[in-house]
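Take a look at this one chain, the form predicted alone, written out in structure tokens.
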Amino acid sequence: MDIDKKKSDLILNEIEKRRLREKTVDVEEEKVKLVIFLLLDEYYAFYGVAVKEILPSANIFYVPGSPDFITGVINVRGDIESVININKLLGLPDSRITQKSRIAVAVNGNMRSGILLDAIEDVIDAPLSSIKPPLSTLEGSKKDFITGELFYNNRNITVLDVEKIFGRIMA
């Protein structure tokens, strides 16, 4: 019995020594906030740093003579904001405005505008490494605005760049 106890003590001591030698250091991976939204049953995201607030899509006023990608304007606590129809820029058919439709007020530099979305799906903190570069084989108008892709909740999410969207509008 005494020999078995010594053996088990030796084994336990050896396990403890190995555990201490192989101790790993957990490093907190850099995360980025993403606002995930729907456009015509496809999932997209904006970086959270670009989205300042999310509003219901009520009372969008049409402005005669505005470009086709401008849906109209809204009143946000006394400030007039334009509302972009992102579907037009991405080469997608127009969406119907529903109870789930939202306006993401986005900011980049000195430009600020609302962007009409079909619905907000989620706001997450994703590891930066989970965002992969966009496929080089992408075609169409979307590719100019895509900054990356990630897989979230069994869905492929296309990450769009607000700076590139605003850049196209200003061009």
The other form holds:
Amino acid sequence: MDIDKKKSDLILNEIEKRRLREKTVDVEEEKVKLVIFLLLDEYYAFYGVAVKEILPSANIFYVPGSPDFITGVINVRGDIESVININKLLGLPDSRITQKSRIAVAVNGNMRSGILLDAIEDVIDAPLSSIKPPLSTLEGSKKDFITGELFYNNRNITVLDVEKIFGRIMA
Amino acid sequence: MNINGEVELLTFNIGGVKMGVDTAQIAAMLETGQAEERGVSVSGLFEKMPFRGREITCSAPHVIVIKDEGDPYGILIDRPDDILRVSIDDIRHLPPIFAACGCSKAIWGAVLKGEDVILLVDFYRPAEN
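Please could you give me the other form, the form predicted in complex with the partner chain, since above is the form predicted alone?
Shown next: the complete complex, the earlier chain at its head.
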């Protein structure tokens, strides 16, 4: 039997080549910023490009005559910003406002508004390929606003589309 | 009509919501008994625009009588708070979502007072959009 004394070297070389190839793929893969948040006990995300800033939950002033999906308005550094109750749009029960509650100021075209969230979980750069299309079997109000799903840190995260949310409000 | 640099507002509270109305719209401020005696037709603000769909009870009810080309009419409010002179520069538009979703046009702006937001109500604008 021929003994290839260089086999192990060849294997190690191959492993290194593969590792470098994977690393190159990682670097080149397009990433997208996601703001991951909690609503009740479920995880959701907005694309980071749609979130202008995240504010601590402030005193929210109810506006009479407004629909139930508008929680009210807040004072943001001397300007007035609206706050959406996203639970209502998604067909979820109302959340309780706590110290962890946050208001994500979302922007799409000429429309902007705060969106009341139970908590911000994380802001991540996720590979675009990790976001899968939503399941076609989804039911309920929620499905109209979902743009994708991903699995992150052992959690299923539903990606919501701010444009669709604002679109529903203006419809 | 001339708009000078300031608006005088009567601020009041109703159902925990702070509101302000241009005093130029107000003919009188009455207690509810006085409004009855004068035969003023009175309606609750919550009847014109829903307050989360519930009726509001006033702990210290007063009636603001609104000037009108026809008979003046009264709006039931909770206690009046203050008279404020506010520069027009300090009046903020409501965020665009309120126009986009067909909310009542009667609430036309807001003024910040400390940490509070005072909603400006115009009784000449339709409460229903």
